[in-house]
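Just one chain follows, in the form predicted alone, and it is written as structure tokens.
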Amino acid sequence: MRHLLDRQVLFFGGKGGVGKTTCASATALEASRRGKRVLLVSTDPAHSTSDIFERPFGREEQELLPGLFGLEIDAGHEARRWVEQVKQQVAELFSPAILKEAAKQIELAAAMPGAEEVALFERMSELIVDRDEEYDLVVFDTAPTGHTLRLLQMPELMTSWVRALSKTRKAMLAQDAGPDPVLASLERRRDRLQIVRARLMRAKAVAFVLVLIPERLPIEETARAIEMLAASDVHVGGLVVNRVLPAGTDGAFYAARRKQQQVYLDEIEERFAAFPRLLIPQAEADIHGIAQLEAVSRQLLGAA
């Protein structure tokens, strides 16, 4: 997995509870130890990054260790901030006569399902596009797979929505009308979404790492994720197969578990042969603290 350190943005995803946070944190730590300026971002509502590093993360970047910065995105907070930004933009576009009703409609829209996802996507886009010169590498510890894939598909979905709004707005305007601030705002939005989508599709700069364990449900979820990422033209940088039982464990129970795991490991080898794969043995205890993260870093990326 050492080739991943050449990327500018890494997403770690997979089914809940497979070790995404550990792998993302260990990769970010090792990259910072190799002289890179790294930002570790948690988009998972559970926010386990604070637990692993044994210190609280905040809503804004803060330095955890030399060269390593951390951030936990609060989707609810981002949604409220996004609503205020939209209100401010609306205030610049519309007259006071209709501003009150417009603000009311914005509040209603903000309460609808999906508003937090839009706000979360906006924050992630800012980090990927606008802050790219501040960090050598941005590592995203994401929510379980389905939620994250919806976020990555959002540029395409929102572009279609903005185009439809632009078409409707053009139909409303008189042919001899001058520059329209609403239409100009929609066009800027469309251009922004195209930039984000183009950035996510750059295989040499962005990669998605799928973390799984050798069990049936994570294997199937990984297969679906690969299909959806391919449909969105997002590059899969590799697979981390976590919690593999070590050989030599005594007892009939462990022998049976290893036998069952081997069936799944053989299936992973066959079904995902096109992607780099790394096996990580089952740890003796939960991973937390810098010393244990360093051990995982060596397993993922080797010695510096």
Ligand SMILES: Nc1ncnc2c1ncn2[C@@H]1O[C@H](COP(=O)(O)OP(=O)(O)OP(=O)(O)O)[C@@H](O)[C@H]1O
Second form
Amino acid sequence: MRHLLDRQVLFFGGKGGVGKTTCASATALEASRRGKRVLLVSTDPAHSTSDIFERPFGREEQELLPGLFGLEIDAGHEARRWVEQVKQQVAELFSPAILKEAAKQIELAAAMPGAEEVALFERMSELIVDRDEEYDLVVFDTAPTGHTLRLLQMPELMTSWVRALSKTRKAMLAQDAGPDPVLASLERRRDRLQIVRARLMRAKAVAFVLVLIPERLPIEETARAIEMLAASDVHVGGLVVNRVLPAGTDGAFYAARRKQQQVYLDEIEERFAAFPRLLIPQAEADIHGIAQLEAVSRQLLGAA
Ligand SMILES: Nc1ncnc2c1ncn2[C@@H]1O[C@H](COP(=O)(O)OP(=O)(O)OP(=O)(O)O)[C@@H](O)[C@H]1O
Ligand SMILES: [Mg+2]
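Next block, the form predicted together with the named molecule, ref. the form predicted alone:
Full complex below, order starting with the chain above.
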């Protein structure tokens, strides 16, 4: 999977517990060791990146190791930050009387299902679009697949939503009214979403790595993810098949389990032949700390 190091943005996705955080962390660590300036972003509410590196990640970027920066996005916090921002913008535009009503509306919008996802998406977009000069590589350790894929579809959904809103707004405005700040801000947002979408579609710079284990449900989830990514024009950088039982260990139970895995490994070979694939063996214990992470880095990306 050495080719992944040529990208500027990598997403690691997959079903719960398959090894997304482990692979994202190992890749980010190795890229930084090879002299890149790397940002590892955790968007998963469980935030196991702090665990694996055995040091705390914050809500703001901070250098964990030379060249390796970490950040854990807290969707709830981002949603609240977004509310404050919008309130402030509104306060600059309207009278106190209208303001009180507007504040109520904004609070309501913030409590809506999906508000945290929107805030999370805005924060991720900011990292992809505005901060790309600062890092050679941004690695996203994501929450289980469905959630992340919805995020990637958001520019499309939001663009049509913003378009509809600006149309309504235009119709509402009197002919002779001056420039409308609300309309202007909607249009800015639409333009920005288009930039994010264009960025995500750049196959040379952005890739989605799908992590799975040789079992039925992760295979089906991977197949679904590949379809959805293709529909959103996001490039699949490869598949990491994790927790493959190594050969040469005794025991009837173990042998049977390996045989079962082999059935799924054959299926993976056949169904996902179009994508680069890499197998990672099951380790004896959980992967924890820099030394063990380095071992995974070598398996993922080869020796430097
Ligand atoms: N190849 C491996 N051998 C042994 N243990 C592994 C291996 N890969 C991952 N693990 C362990 O499995 C557990 C889950 O891995 P990880 O946290 O990377 O998965 P995840 O996909 O990020 O999970 P979640 O969906 O909960 O975020 C961890 O305890 C990790 O140390
Ligand atoms: Mg994780």
